[in-house]
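Listed next as C-alpha coordinates is one chain, alone, in the form predicted alone.
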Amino acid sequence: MSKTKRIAIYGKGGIGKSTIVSNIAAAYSEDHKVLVIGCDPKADTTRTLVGKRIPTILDIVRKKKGASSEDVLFGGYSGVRCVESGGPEPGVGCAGRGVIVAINLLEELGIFSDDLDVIIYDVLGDVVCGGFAVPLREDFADEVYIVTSGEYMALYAANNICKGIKKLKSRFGGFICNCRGIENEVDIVGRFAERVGSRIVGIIPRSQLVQKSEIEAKTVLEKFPDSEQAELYRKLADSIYQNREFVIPQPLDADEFEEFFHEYFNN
(Lines of atoms letter the chains of each structure in order from A and count residues from 1; the text may use other names and numbers.)
(Lines give C-alpha, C1' and ligand atoms only; values in the text may rest on other atoms or scores of the structure.)
(Ligands and ions follow the chains in the order given, each with its own letter.)
Protein backbone atom coordinates (compact mmCIF):
# COMPACT_ATOMS: atom_id res chain seq x y z
CA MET A 1 0.00 0.00 0.00
CA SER A 2 1.20 3.50 -0.82
CA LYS A 3 2.41 5.61 2.09
CA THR A 4 0.09 8.30 0.77
CA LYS A 5 -3.37 8.36 2.32
CA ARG A 6 -5.62 7.98 -0.74
CA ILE A 7 -9.29 8.70 -0.02
CA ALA A 8 -12.38 8.61 -2.26
CA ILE A 9 -15.47 10.53 -1.12
CA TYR A 10 -18.74 9.48 -2.78
CA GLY A 11 -22.37 10.59 -2.43
CA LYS A 12 -25.38 11.78 -4.41
CA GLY A 13 -25.23 15.04 -6.29
CA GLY A 14 -25.94 18.04 -4.07
CA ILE A 15 -25.33 16.22 -0.78
CA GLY A 16 -22.32 18.38 0.10
CA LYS A 17 -19.36 16.23 -0.96
CA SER A 18 -17.41 19.17 -2.31
CA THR A 19 -17.88 21.14 0.90
CA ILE A 20 -16.69 18.17 2.95
CA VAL A 21 -13.72 17.50 0.65
CA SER A 22 -12.53 21.09 0.44
CA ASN A 23 -12.74 21.63 4.20
CA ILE A 24 -11.02 18.40 5.21
CA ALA A 25 -8.35 19.13 2.59
CA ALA A 26 -7.85 22.53 4.24
CA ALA A 27 -7.62 20.76 7.61
CA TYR A 28 -5.03 18.28 6.32
CA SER A 29 -2.99 21.10 4.77
CA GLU A 30 -2.10 22.36 8.25
CA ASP A 31 0.30 19.41 8.61
CA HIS A 32 0.36 17.55 5.28
CA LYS A 33 0.91 17.90 1.54
CA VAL A 34 -2.49 17.47 -0.08
CA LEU A 35 -3.86 16.89 -3.59
CA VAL A 36 -7.59 17.22 -4.33
CA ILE A 37 -8.99 15.72 -7.53
CA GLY A 38 -12.49 16.85 -8.44
CA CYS A 39 -14.23 14.07 -10.35
CA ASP A 40 -17.57 15.85 -10.76
CA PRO A 41 -18.43 17.26 -14.21
CA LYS A 42 -19.68 20.43 -12.47
CA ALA A 43 -15.99 21.06 -11.67
CA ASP A 44 -16.73 22.92 -8.46
CA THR A 45 -14.86 20.84 -5.88
CA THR A 46 -11.80 23.09 -5.70
CA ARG A 47 -13.49 26.49 -6.08
CA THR A 48 -13.33 27.29 -2.36
CA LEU A 49 -9.72 26.14 -2.14
CA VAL A 50 -8.44 28.15 -5.10
CA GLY A 51 -10.87 31.05 -4.73
CA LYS A 52 -12.30 30.59 -8.22
CA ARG A 53 -13.16 27.90 -10.73
CA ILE A 54 -10.12 26.40 -12.42
CA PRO A 55 -9.78 25.05 -15.98
CA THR A 56 -10.64 21.38 -16.21
CA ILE A 57 -8.42 18.68 -17.65
CA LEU A 58 -10.96 17.92 -20.38
CA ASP A 59 -11.04 21.59 -21.40
CA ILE A 60 -7.26 21.77 -21.40
CA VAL A 61 -6.66 18.64 -23.49
CA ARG A 62 -9.29 19.77 -26.01
CA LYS A 63 -7.31 22.96 -26.61
CA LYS A 64 -3.73 21.80 -26.17
CA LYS A 65 -1.78 18.69 -27.06
CA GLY A 66 0.92 17.61 -24.65
CA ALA A 67 -0.50 19.27 -21.54
CA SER A 68 2.00 19.66 -18.70
CA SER A 69 1.54 19.47 -14.94
CA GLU A 70 1.64 23.29 -14.84
CA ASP A 71 -1.40 23.34 -17.15
CA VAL A 72 -3.59 21.09 -15.02
CA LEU A 73 -2.37 21.57 -11.43
CA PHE A 74 -3.39 24.68 -9.48
CA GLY A 75 -2.28 25.91 -6.08
CA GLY A 76 -4.96 26.49 -3.48
CA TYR A 77 -5.41 27.50 0.13
CA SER A 78 -2.49 26.58 2.40
CA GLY A 79 -0.66 24.85 -0.45
CA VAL A 80 -3.39 22.35 -1.38
CA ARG A 81 -2.85 21.19 -4.97
CA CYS A 82 -6.03 21.14 -7.02
CA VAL A 83 -7.22 19.38 -10.17
CA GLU A 84 -10.64 19.23 -11.85
CA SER A 85 -11.41 16.45 -14.32
CA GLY A 86 -14.36 18.23 -15.94
CA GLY A 87 -16.96 16.76 -18.25
CA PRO A 88 -18.63 17.07 -21.64
CA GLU A 89 -21.04 19.79 -22.70
CA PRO A 90 -24.51 19.20 -21.20
CA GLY A 91 -26.36 16.51 -23.12
CA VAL A 92 -23.29 15.37 -25.04
CA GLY A 93 -20.90 12.56 -24.21
CA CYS A 94 -20.15 10.54 -21.09
CA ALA A 95 -19.44 12.42 -17.85
CA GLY A 96 -17.43 9.51 -16.47
CA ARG A 97 -15.00 9.77 -19.38
CA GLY A 98 -13.60 12.95 -17.85
CA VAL A 99 -12.50 10.99 -14.80
CA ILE A 100 -10.78 8.38 -16.95
CA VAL A 101 -8.95 10.99 -19.06
CA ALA A 102 -7.97 13.01 -15.98
CA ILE A 103 -6.53 10.13 -13.98
CA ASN A 104 -4.68 8.72 -16.96
CA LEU A 105 -3.11 12.11 -17.66
CA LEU A 106 -2.17 12.70 -14.02
CA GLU A 107 -0.49 9.31 -13.97
CA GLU A 108 1.41 10.04 -17.19
CA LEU A 109 2.59 13.38 -15.77
CA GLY A 110 3.84 11.70 -12.61
CA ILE A 111 1.56 13.73 -10.34
CA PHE A 112 0.91 10.70 -8.14
CA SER A 113 4.66 10.19 -7.72
CA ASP A 114 5.09 13.51 -5.94
CA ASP A 115 5.76 13.59 -2.22
CA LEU A 116 2.09 13.70 -1.23
CA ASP A 117 0.67 12.79 2.16
CA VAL A 118 -3.02 12.85 1.26
CA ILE A 119 -4.94 12.51 -2.03
CA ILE A 120 -8.71 13.08 -1.96
CA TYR A 121 -11.07 12.22 -4.81
CA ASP A 122 -14.48 13.92 -4.88
CA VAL A 123 -16.71 11.60 -6.89
CA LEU A 124 -20.26 12.21 -8.12
CA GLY A 125 -23.36 10.18 -7.43
CA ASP A 126 -23.13 6.42 -7.33
CA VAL A 127 -20.88 3.87 -9.00
CA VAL A 128 -23.23 2.99 -11.86
CA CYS A 129 -20.99 4.67 -14.45
CA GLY A 130 -17.68 2.93 -14.99
CA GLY A 131 -15.87 6.25 -15.26
CA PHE A 132 -16.87 7.29 -11.78
CA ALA A 133 -15.72 3.93 -10.42
CA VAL A 134 -12.18 4.44 -11.74
CA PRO A 135 -10.63 5.69 -8.46
CA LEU A 136 -11.69 2.42 -6.82
CA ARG A 137 -11.57 -0.01 -9.73
CA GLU A 138 -8.06 1.00 -10.80
CA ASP A 139 -6.70 1.17 -7.24
CA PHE A 140 -6.04 4.91 -7.25
CA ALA A 141 -7.83 5.15 -3.89
CA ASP A 142 -7.26 2.88 -0.89
CA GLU A 143 -10.43 3.66 1.04
CA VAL A 144 -13.87 5.11 0.41
CA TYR A 145 -16.36 7.11 2.46
CA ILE A 146 -19.94 8.07 1.66
CA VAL A 147 -21.48 11.46 2.43
CA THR A 148 -25.18 11.27 3.18
CA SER A 149 -27.99 12.95 5.06
CA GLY A 150 -30.98 11.24 6.63
CA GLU A 151 -33.12 11.95 3.58
CA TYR A 152 -34.60 9.12 1.57
CA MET A 153 -32.85 9.86 -1.74
CA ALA A 154 -29.48 10.49 -0.09
CA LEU A 155 -29.59 7.10 1.62
CA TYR A 156 -30.97 5.47 -1.53
CA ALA A 157 -27.88 6.72 -3.40
CA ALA A 158 -25.66 5.66 -0.49
CA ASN A 159 -27.09 2.15 -0.67
CA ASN A 160 -26.36 2.03 -4.41
CA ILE A 161 -22.80 3.16 -3.78
CA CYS A 162 -22.45 0.36 -1.24
CA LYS A 163 -23.43 -2.08 -3.98
CA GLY A 164 -20.60 -0.78 -6.13
CA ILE A 165 -18.13 -0.90 -3.24
CA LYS A 166 -19.11 -4.49 -2.50
CA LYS A 167 -18.73 -5.50 -6.14
CA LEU A 168 -15.29 -3.88 -6.33
CA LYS A 169 -14.32 -5.27 -2.89
CA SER A 170 -13.09 -1.82 -1.84
CA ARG A 171 -12.22 -0.82 1.73
CA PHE A 172 -15.22 1.07 3.09
CA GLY A 173 -14.44 3.37 6.02
CA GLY A 174 -17.96 4.52 6.84
CA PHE A 175 -20.53 7.28 6.45
CA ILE A 176 -20.20 11.03 6.91
CA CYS A 177 -23.51 12.46 8.09
CA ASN A 178 -23.83 15.90 6.49
CA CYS A 179 -26.94 17.08 8.28
CA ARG A 180 -29.87 18.79 6.57
CA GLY A 181 -31.71 19.45 9.82
CA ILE A 182 -34.40 16.79 9.57
CA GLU A 183 -35.77 15.17 12.71
CA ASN A 184 -33.67 12.35 14.24
CA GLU A 185 -31.26 12.60 11.32
CA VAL A 186 -28.16 11.18 13.01
CA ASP A 187 -30.18 8.27 14.37
CA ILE A 188 -31.55 7.49 10.90
CA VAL A 189 -28.09 7.47 9.34
CA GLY A 190 -26.66 5.51 12.27
CA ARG A 191 -29.30 2.80 11.97
CA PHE A 192 -28.79 2.58 8.22
CA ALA A 193 -25.02 2.32 8.72
CA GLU A 194 -25.55 -0.58 11.11
CA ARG A 195 -27.85 -2.33 8.64
CA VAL A 196 -25.13 -2.34 5.97
CA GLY A 197 -22.45 -3.37 8.46
CA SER A 198 -20.72 -0.04 8.89
CA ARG A 199 -20.75 3.10 11.06
CA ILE A 200 -20.75 6.89 11.09
CA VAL A 201 -17.21 8.33 11.10
CA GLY A 202 -18.22 11.98 11.36
CA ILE A 203 -21.19 14.28 11.85
CA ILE A 204 -21.27 17.75 10.29
CA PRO A 205 -24.22 19.92 11.41
CA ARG A 206 -25.92 22.42 9.12
CA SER A 207 -24.31 25.83 9.52
CA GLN A 208 -24.74 29.28 7.97
CA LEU A 209 -20.95 29.61 8.10
CA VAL A 210 -20.74 27.22 5.14
CA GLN A 211 -22.89 29.45 2.92
CA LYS A 212 -21.12 32.61 4.11
CA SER A 213 -17.75 31.09 3.28
CA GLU A 214 -18.77 29.73 -0.11
CA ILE A 215 -20.18 33.11 -1.20
CA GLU A 216 -16.58 34.37 -0.96
CA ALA A 217 -15.21 31.17 -2.57
CA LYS A 218 -13.49 30.15 0.64
CA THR A 219 -13.53 27.14 2.92
CA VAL A 220 -14.86 27.49 6.45
CA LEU A 221 -11.32 26.85 7.70
CA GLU A 222 -10.04 29.87 5.79
CA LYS A 223 -12.95 32.23 6.46
CA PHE A 224 -13.77 31.18 10.02
CA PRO A 225 -10.69 29.26 11.22
CA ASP A 226 -11.52 29.53 14.93
CA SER A 227 -15.19 28.55 14.61
CA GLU A 228 -16.78 25.42 16.04
CA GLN A 229 -17.68 24.37 12.48
CA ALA A 230 -14.03 24.55 11.41
CA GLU A 231 -13.07 22.44 14.40
CA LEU A 232 -15.65 19.81 13.38
CA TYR A 233 -14.06 19.57 9.94
CA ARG A 234 -10.65 19.13 11.60
CA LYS A 235 -12.11 16.41 13.80
CA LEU A 236 -13.60 14.64 10.77
CA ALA A 237 -10.31 14.88 8.88
CA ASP A 238 -8.48 13.36 11.84
CA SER A 239 -11.06 10.56 12.19
CA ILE A 240 -10.55 9.61 8.56
CA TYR A 241 -6.76 9.89 8.75
CA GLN A 242 -6.57 7.69 11.85
CA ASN A 243 -9.22 5.21 10.72
CA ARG A 244 -8.15 1.57 10.64
CA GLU A 245 -11.63 0.00 10.59
CA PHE A 246 -12.73 -1.02 7.11
CA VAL A 247 -15.46 -3.34 5.89
CA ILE A 248 -17.06 -4.62 2.70
CA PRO A 249 -20.60 -3.20 3.06
CA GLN A 250 -23.67 -5.40 2.77
CA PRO A 251 -26.20 -3.19 0.95
CA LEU A 252 -29.93 -3.66 1.25
CA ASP A 253 -31.96 -4.97 -1.65
CA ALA A 254 -34.90 -2.88 -2.90
CA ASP A 255 -37.47 -4.43 -0.56
CA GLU A 256 -35.17 -4.27 2.47
CA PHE A 257 -34.46 -0.62 1.80
CA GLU A 258 -38.16 0.25 1.68
CA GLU A 259 -38.81 -1.80 4.82
CA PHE A 260 -36.03 0.07 6.64
CA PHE A 261 -37.76 3.41 6.11
CA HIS A 262 -41.24 2.06 6.88
CA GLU A 263 -40.04 0.43 10.09
CA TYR A 264 -38.20 3.54 11.25
CA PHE A 265 -40.98 6.05 10.63
CA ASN A 266 -43.73 3.77 11.92
CA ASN A 267 -41.98 3.25 15.29
Given for the second form:
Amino acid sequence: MSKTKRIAIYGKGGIGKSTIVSNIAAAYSEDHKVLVIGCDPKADTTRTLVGKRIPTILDIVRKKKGASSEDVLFGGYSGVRCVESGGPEPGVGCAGRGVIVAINLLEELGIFSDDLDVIIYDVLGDVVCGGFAVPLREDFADEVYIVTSGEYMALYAANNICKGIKKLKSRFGGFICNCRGIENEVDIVGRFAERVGSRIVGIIPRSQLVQKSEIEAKTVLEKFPDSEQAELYRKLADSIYQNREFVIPQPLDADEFEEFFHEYFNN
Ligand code: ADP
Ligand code: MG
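For comparison with the form predicted alone, produce the structure of the form predicted together with ligand ADP.
The next block holds the full complex; its first chain is the one shown before.
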Protein backbone atom coordinates (compact mmCIF):
# COMPACT_ATOMS: atom_id res chain seq x y z
CA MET A 1 0.00 0.00 0.00
CA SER A 2 1.38 3.41 -0.89
CA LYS A 3 2.02 5.84 1.92
CA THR A 4 -0.43 8.71 2.31
CA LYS A 5 0.97 12.10 1.35
CA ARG A 6 0.06 14.55 4.11
CA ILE A 7 0.42 18.22 3.26
CA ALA A 8 -0.24 21.33 5.38
CA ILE A 9 -0.77 24.68 3.68
CA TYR A 10 -0.26 27.77 5.85
CA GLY A 11 -0.48 31.51 5.19
CA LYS A 12 -1.97 34.80 6.26
CA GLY A 13 -5.78 35.13 6.27
CA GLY A 14 -7.13 36.12 2.86
CA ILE A 15 -3.90 35.28 1.03
CA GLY A 16 -5.46 32.51 -1.09
CA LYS A 17 -4.88 29.29 0.87
CA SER A 18 -8.37 27.86 0.44
CA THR A 19 -8.42 28.63 -3.26
CA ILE A 20 -5.12 26.82 -3.68
CA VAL A 21 -6.07 23.90 -1.44
CA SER A 22 -9.42 23.29 -3.15
CA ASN A 23 -7.92 23.54 -6.63
CA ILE A 24 -4.97 21.26 -5.95
CA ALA A 25 -7.34 18.81 -4.22
CA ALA A 26 -9.43 18.82 -7.40
CA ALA A 27 -6.26 18.20 -9.40
CA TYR A 28 -5.21 15.23 -7.22
CA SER A 29 -8.72 13.81 -7.32
CA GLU A 30 -8.27 13.02 -11.01
CA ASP A 31 -6.31 9.92 -9.96
CA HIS A 32 -6.05 9.87 -6.16
CA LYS A 33 -8.23 9.52 -3.06
CA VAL A 34 -8.10 12.89 -1.35
CA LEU A 35 -9.17 14.26 2.04
CA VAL A 36 -9.27 18.02 2.65
CA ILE A 37 -9.34 19.33 6.22
CA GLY A 38 -10.25 23.00 6.56
CA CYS A 39 -8.64 24.33 9.77
CA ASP A 40 -9.78 27.94 9.58
CA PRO A 41 -12.68 29.30 11.68
CA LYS A 42 -13.98 30.79 8.40
CA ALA A 43 -14.77 27.18 7.44
CA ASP A 44 -14.84 27.87 3.71
CA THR A 45 -11.99 25.71 2.40
CA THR A 46 -14.30 23.02 1.07
CA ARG A 47 -17.15 25.25 -0.18
CA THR A 48 -15.92 25.21 -3.78
CA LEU A 49 -15.45 21.43 -3.67
CA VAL A 50 -18.85 20.56 -2.17
CA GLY A 51 -20.76 23.39 -3.86
CA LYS A 52 -21.93 24.85 -0.55
CA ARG A 53 -20.75 25.37 3.01
CA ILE A 54 -20.72 22.22 5.10
CA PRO A 55 -21.41 21.94 8.85
CA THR A 56 -18.22 22.12 10.90
CA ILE A 57 -16.99 19.54 13.37
CA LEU A 58 -17.30 22.03 16.22
CA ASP A 59 -20.93 22.73 15.28
CA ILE A 60 -21.69 19.05 14.96
CA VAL A 61 -20.18 18.01 18.31
CA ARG A 62 -21.91 20.94 20.01
CA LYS A 63 -25.27 19.57 18.86
CA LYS A 64 -24.71 15.84 19.05
CA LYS A 65 -22.83 13.41 21.22
CA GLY A 66 -21.14 10.50 19.48
CA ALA A 67 -20.83 11.96 15.98
CA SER A 68 -20.04 9.44 13.24
CA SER A 69 -17.94 9.68 10.08
CA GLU A 70 -21.09 10.29 8.06
CA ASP A 71 -21.88 13.33 10.22
CA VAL A 72 -18.56 15.08 9.66
CA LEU A 73 -17.34 13.86 6.26
CA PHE A 74 -18.83 15.34 3.08
CA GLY A 75 -18.31 14.22 -0.49
CA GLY A 76 -17.10 16.87 -2.92
CA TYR A 77 -16.04 17.29 -6.52
CA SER A 78 -14.75 14.10 -8.09
CA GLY A 79 -14.92 12.20 -4.80
CA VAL A 80 -12.79 14.55 -2.67
CA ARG A 81 -13.68 13.97 1.01
CA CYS A 82 -14.18 17.19 2.91
CA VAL A 83 -14.08 18.22 6.56
CA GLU A 84 -14.22 21.64 8.28
CA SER A 85 -12.98 22.03 11.83
CA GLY A 86 -14.89 25.26 12.42
CA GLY A 87 -14.37 27.79 15.17
CA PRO A 88 -15.81 29.03 18.43
CA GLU A 89 -18.68 31.49 18.58
CA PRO A 90 -17.24 34.98 18.11
CA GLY A 91 -16.01 36.41 21.39
CA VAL A 92 -15.69 33.12 23.23
CA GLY A 93 -13.06 30.46 23.16
CA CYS A 94 -9.89 29.94 21.21
CA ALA A 95 -10.01 29.44 17.46
CA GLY A 96 -7.08 27.06 17.38
CA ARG A 97 -8.81 24.79 19.87
CA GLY A 98 -11.28 23.82 17.13
CA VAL A 99 -8.43 22.29 15.19
CA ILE A 100 -7.44 20.16 18.17
CA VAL A 101 -11.00 18.93 18.75
CA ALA A 102 -11.45 18.24 15.04
CA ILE A 103 -8.25 16.31 14.57
CA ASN A 104 -8.84 14.23 17.70
CA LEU A 105 -12.31 13.33 16.48
CA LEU A 106 -11.10 12.42 13.00
CA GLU A 107 -8.52 10.16 14.60
CA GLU A 108 -11.07 8.56 16.89
CA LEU A 109 -13.35 7.88 13.94
CA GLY A 110 -10.50 6.23 12.04
CA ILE A 111 -10.76 8.68 9.16
CA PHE A 112 -6.97 8.96 8.80
CA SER A 113 -6.40 5.22 8.68
CA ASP A 114 -8.52 5.02 5.55
CA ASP A 115 -7.14 4.23 2.10
CA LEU A 116 -6.23 7.86 1.39
CA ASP A 117 -3.49 8.91 -1.04
CA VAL A 118 -3.42 12.60 -0.14
CA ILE A 119 -4.49 14.58 2.93
CA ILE A 120 -4.38 18.38 2.73
CA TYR A 121 -4.74 20.68 5.74
CA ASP A 122 -5.68 24.32 5.11
CA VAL A 123 -4.46 26.26 8.15
CA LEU A 124 -4.74 29.89 9.11
CA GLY A 125 -1.31 31.17 10.01
CA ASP A 126 -1.66 34.77 11.19
CA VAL A 127 -0.94 33.55 14.67
CA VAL A 128 0.83 30.27 15.10
CA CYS A 129 -0.95 29.45 18.35
CA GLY A 130 -0.91 25.95 19.81
CA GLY A 131 -4.09 24.88 18.05
CA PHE A 132 -3.11 26.09 14.61
CA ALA A 133 0.27 24.45 15.08
CA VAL A 134 -1.26 20.98 15.53
CA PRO A 135 -0.89 20.01 11.88
CA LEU A 136 2.80 20.96 12.22
CA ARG A 137 3.26 19.23 15.50
CA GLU A 138 1.73 15.94 16.27
CA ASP A 139 2.71 13.87 13.33
CA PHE A 140 -0.33 14.78 11.26
CA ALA A 141 1.31 16.43 8.27
CA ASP A 142 4.66 15.41 6.78
CA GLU A 143 5.32 18.55 4.79
CA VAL A 144 4.43 22.19 5.09
CA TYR A 145 4.04 24.91 2.44
CA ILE A 146 3.39 28.62 2.91
CA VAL A 147 1.21 30.69 0.59
CA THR A 148 2.35 34.29 0.29
CA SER A 149 2.24 37.29 -2.01
CA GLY A 150 5.01 39.88 -2.23
CA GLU A 151 3.22 42.16 0.21
CA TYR A 152 4.85 43.18 3.47
CA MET A 153 2.15 41.74 5.74
CA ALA A 154 1.91 38.46 3.84
CA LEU A 155 5.67 37.99 4.14
CA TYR A 156 5.53 39.07 7.77
CA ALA A 157 3.05 36.25 8.45
CA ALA A 158 5.14 33.89 6.32
CA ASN A 159 8.21 34.69 8.42
CA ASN A 160 6.25 34.02 11.63
CA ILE A 161 5.04 30.70 10.29
CA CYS A 162 8.69 29.86 9.50
CA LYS A 163 9.43 30.48 13.19
CA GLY A 164 6.74 27.95 14.14
CA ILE A 165 8.05 25.43 11.61
CA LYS A 166 11.60 25.84 12.92
CA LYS A 167 10.51 25.47 16.51
CA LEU A 168 8.60 22.28 15.77
CA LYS A 169 11.25 21.01 13.34
CA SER A 170 8.68 20.31 10.64
CA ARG A 171 9.68 19.64 7.04
CA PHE A 172 9.27 22.82 5.03
CA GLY A 173 8.68 22.32 1.30
CA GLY A 174 8.69 25.95 0.18
CA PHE A 175 6.59 28.95 -0.76
CA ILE A 176 3.64 29.19 -3.09
CA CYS A 177 3.52 32.67 -4.60
CA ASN A 178 -0.13 33.68 -5.01
CA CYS A 179 0.28 36.93 -6.91
CA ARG A 180 -1.49 40.12 -5.96
CA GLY A 181 -0.08 41.86 -8.98
CA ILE A 182 2.46 44.10 -7.26
CA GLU A 183 5.65 45.05 -9.09
CA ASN A 184 8.48 42.46 -9.09
CA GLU A 185 6.33 40.21 -6.94
CA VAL A 186 7.88 36.86 -7.81
CA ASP A 187 11.35 38.34 -7.40
CA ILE A 188 10.52 39.64 -3.90
CA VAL A 189 9.08 36.31 -2.83
CA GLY A 190 11.99 34.44 -4.42
CA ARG A 191 14.54 36.53 -2.56
CA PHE A 192 12.67 36.17 0.69
CA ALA A 193 12.51 32.41 0.18
CA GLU A 194 16.27 32.36 -0.40
CA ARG A 195 16.88 34.42 2.74
CA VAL A 196 15.10 31.85 4.88
CA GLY A 197 16.88 28.98 3.12
CA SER A 198 14.04 27.80 0.90
CA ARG A 199 12.52 28.37 -2.54
CA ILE A 200 9.33 28.93 -4.51
CA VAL A 201 7.55 25.70 -5.48
CA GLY A 202 4.79 27.30 -7.53
CA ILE A 203 3.50 30.58 -8.88
CA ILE A 204 -0.21 31.31 -9.27
CA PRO A 205 -1.10 34.54 -11.09
CA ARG A 206 -4.07 36.68 -10.24
CA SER A 207 -7.04 35.74 -12.39
CA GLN A 208 -10.67 36.77 -12.76
CA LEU A 209 -11.54 33.10 -13.24
CA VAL A 210 -10.98 32.56 -9.51
CA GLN A 211 -13.85 34.94 -8.62
CA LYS A 212 -16.05 33.67 -11.44
CA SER A 213 -15.69 30.10 -10.13
CA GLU A 214 -15.97 31.10 -6.48
CA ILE A 215 -19.33 32.83 -7.06
CA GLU A 216 -20.74 29.53 -8.28
CA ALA A 217 -19.08 27.68 -5.38
CA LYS A 218 -16.84 25.77 -7.78
CA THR A 219 -13.12 25.35 -8.17
CA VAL A 220 -11.41 26.74 -11.26
CA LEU A 221 -10.68 23.13 -12.25
CA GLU A 222 -14.37 22.32 -12.28
CA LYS A 223 -15.68 25.54 -13.81
CA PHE A 224 -12.90 26.26 -16.31
CA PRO A 225 -11.05 22.94 -16.69
CA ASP A 226 -9.36 23.94 -19.94
CA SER A 227 -8.14 27.35 -18.80
CA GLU A 228 -4.53 28.33 -18.30
CA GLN A 229 -5.31 29.03 -14.63
CA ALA A 230 -6.57 25.46 -14.12
CA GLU A 231 -3.40 24.19 -15.77
CA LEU A 232 -1.30 26.25 -13.33
CA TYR A 233 -3.09 24.72 -10.33
CA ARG A 234 -2.46 21.26 -11.83
CA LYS A 235 1.19 22.14 -12.28
CA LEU A 236 1.44 23.35 -8.68
CA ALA A 237 -0.23 20.14 -7.47
CA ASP A 238 2.34 18.20 -9.42
CA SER A 239 5.35 20.16 -8.07
CA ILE A 240 4.13 19.55 -4.53
CA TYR A 241 3.53 15.88 -5.23
CA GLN A 242 6.98 15.41 -6.73
CA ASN A 243 8.80 17.61 -4.21
CA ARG A 244 11.64 15.91 -2.37
CA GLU A 245 13.44 19.03 -1.10
CA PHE A 246 12.70 19.92 2.49
CA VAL A 247 14.45 22.25 4.90
CA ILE A 248 14.14 23.69 8.39
CA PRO A 249 13.65 27.38 7.51
CA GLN A 250 15.82 30.08 9.07
CA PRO A 251 13.35 32.90 9.79
CA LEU A 252 14.49 36.52 10.04
CA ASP A 253 14.45 38.41 13.33
CA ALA A 254 12.55 41.72 13.50
CA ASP A 255 15.51 43.87 12.37
CA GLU A 256 16.53 41.53 9.58
CA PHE A 257 12.95 41.49 8.35
CA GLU A 258 12.84 45.32 8.11
CA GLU A 259 16.27 45.36 6.46
CA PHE A 260 15.15 42.85 3.87
CA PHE A 261 12.57 45.33 2.57
CA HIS A 262 14.87 48.36 2.87
CA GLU A 263 17.58 46.60 0.92
CA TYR A 264 15.14 45.37 -1.66
CA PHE A 265 13.60 48.72 -2.37
CA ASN A 266 16.81 50.73 -2.15
CA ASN A 267 18.69 48.62 -4.67
P1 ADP B 1 -7.55 32.31 2.50
O2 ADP B 1 -8.06 30.92 2.47
O3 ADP B 1 -6.06 32.37 2.59
O4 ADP B 1 -8.19 33.15 3.56
P5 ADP B 1 -8.95 32.57 -0.03
O6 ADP B 1 -8.46 31.41 -0.79
O7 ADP B 1 -10.30 32.48 0.58
O8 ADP B 1 -7.88 33.00 1.11
O9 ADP B 1 -8.83 33.84 -0.98
C10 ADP B 1 -9.20 35.14 -0.56
C11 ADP B 1 -9.83 35.88 -1.72
O12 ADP B 1 -8.85 36.10 -2.74
C13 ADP B 1 -10.97 35.10 -2.36
O14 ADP B 1 -12.07 35.93 -2.54
C15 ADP B 1 -10.40 34.61 -3.68
O16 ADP B 1 -11.36 34.63 -4.66
C17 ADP B 1 -9.30 35.62 -3.98
N18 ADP B 1 -8.17 34.97 -4.69
C19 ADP B 1 -7.36 34.01 -4.21
N20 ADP B 1 -6.44 33.65 -5.14
C21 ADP B 1 -6.67 34.42 -6.24
C22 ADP B 1 -6.07 34.53 -7.54
N23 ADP B 1 -5.02 33.81 -7.90
N24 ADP B 1 -6.60 35.44 -8.41
C25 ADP B 1 -7.65 36.20 -8.06
N26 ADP B 1 -8.26 36.13 -6.85
C27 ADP B 1 -7.79 35.26 -5.94
MG1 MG C 1 -9.41 30.06 3.74
